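The chain below stands alone, shown as structure tokens; this is the form predicted on its own.
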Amino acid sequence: MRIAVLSGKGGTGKTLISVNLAAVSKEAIYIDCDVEEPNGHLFFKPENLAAEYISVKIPLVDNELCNGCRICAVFCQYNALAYINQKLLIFDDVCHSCGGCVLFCPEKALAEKEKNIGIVQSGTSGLVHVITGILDTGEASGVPIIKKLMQNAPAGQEDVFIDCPPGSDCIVMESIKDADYCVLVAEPTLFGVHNLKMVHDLVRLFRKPHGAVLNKCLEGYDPAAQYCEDHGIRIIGRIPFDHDLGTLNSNALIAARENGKYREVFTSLLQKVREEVQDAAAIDFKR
């Protein structure tokens, strides 16, 4: 059962539900695919850690072969290229490795060399085994260090849980391509809302099954329960606003390992998640 949590920006909970969520799991996978600043590792603060260099190529240029056709400069829709006086210049830190001016070049003056960009760290907090993606500071993309983490999570017994990046964009379009059941973290504010239709957008052109937890619910008129409503969203979870759930997880510590209150919050929020994947799959088997 692989479960993606994920949010329209940071802040929301999305971390905090992931963690929980693979904490209460008996036995869990727990990939952190948000590589510009995790901190799931800081949670669970795992043991035997492993790191694995990712690396990608960019090109390379033979300048006594390149004519100045200025083909590949072309091509290169992230600008990374740029012929000046009478030199090919390749800028690195915009090149997404797309390896199209490599095909493209007439010349045969351009080669790819290997770059890294990050790493994958991997180890273990209890039954969880935490994978974390670290992309290096200034790097354009971290679909590939996301690619790999998705590798290193191979379908199983166990239950992997998908703590997303914020937003929309393709890396968290990567993120989610494999899974089977989508949690989208909600706000109970307006701006909640604007976040909570950019992810529900997104799950809905993937076509993946979803279903709302929301996040700091206080008593009254919660907008985000009536985009819910409005929309069809099943809701899952309701988290309420709690000031000693906060400073557990300001403090980094994991709810569900330090109060048995808590434990019985995700342990039942966990239920209704593989609840909704069975359902899921019955309505998927029936087509």
The other form holds:
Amino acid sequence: MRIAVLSGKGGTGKTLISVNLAAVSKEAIYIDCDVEEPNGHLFFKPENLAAEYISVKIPLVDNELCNGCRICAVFCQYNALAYINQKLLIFDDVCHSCGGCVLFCPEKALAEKEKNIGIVQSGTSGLVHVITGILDTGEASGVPIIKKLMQNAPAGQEDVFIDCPPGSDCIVMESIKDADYCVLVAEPTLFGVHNLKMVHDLVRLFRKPHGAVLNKCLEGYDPAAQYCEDHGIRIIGRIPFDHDLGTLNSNALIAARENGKYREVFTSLLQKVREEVQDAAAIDFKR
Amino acid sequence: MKIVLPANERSMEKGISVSFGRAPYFLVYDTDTQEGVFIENNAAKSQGGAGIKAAQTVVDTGAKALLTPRCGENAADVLKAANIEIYQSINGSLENNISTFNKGELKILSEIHAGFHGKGGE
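After the form predicted on its own, can we look at the form predicted together with the partner chain?
Starting with the chain above, the whole complex follows.
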């Protein structure tokens, strides 16, 4: 089963939850899709590392053939091309690799060249296979890296935990696209509700079965729990606002591997997730 | 010689725009004939790369200088390729900037920022 863990902003606990779920699963694949600042590997400290470069295609001009018609520059929605002093200037960092300029060039003056944008690194930590996407600083989009990460992920019986980037934009869509179930992580604040709404809208748009895990729970009124109740989101777990858990986590230790109490918390959360996935599959089958 | 200034409104008495790439208008001013025309900046609403497109517009006017409070590095690269000088504008109206430029009192813009890349700025 493929479980995506997402939230509307950073720091809610996506990595805490996906890392610990993977750690309590018998054999698991943990995929860090937060390619702008992946941190799951800091917890797993994977060994036997292997890396693969990921590249995109960007335009390359032959100024001998270019006649300055500017069809490419007008076409480009990101304005990655300019025609100055009888020469085409290409801004590699602005290019989103759509390939449109190459297709539209009537003089065939544009070709494509490869540009590295980051790496996919894989290794092992106990029985967990840890795969990390790392985007080079300054690159426009991590989507090509996510695509590669998802291609490599097996679609069989293994437990796959996808630690998504924060937010609800293209890169998150790419990360949840093939997920069987989405875990929405939320904080018990009004700001947390705002961010929960963003990802809730997204998973509904994608018609993904989903449930919420409320993190940093305190006694008393919880606006995130209220939002879940009002919108029919099942709360599949609550993680307390806990000093010891915070300490373990901020020391880059995997709580479920260090402490029986937390192993219990995440084992029962994993059990709950499995039940939810089975329910979702049964409902899907009935359709 | 033609010079270009980013403008918020089509008025010589109004202030210079704080943004180059996303200024609504450009004033194209000819210092010889002392005549100016306002043109729309079609880069203002771009998803990204507004500075590049705006700089292309400036180059296409045939201007030799740009007067602006700030400029991103991609736009500066385009302007440099066209040998357009970038001058640091002063607070005050477009008129005021032009007269200061004519007196030779504007400095070359020394600080080129890394660009906002769709993240706004002001």
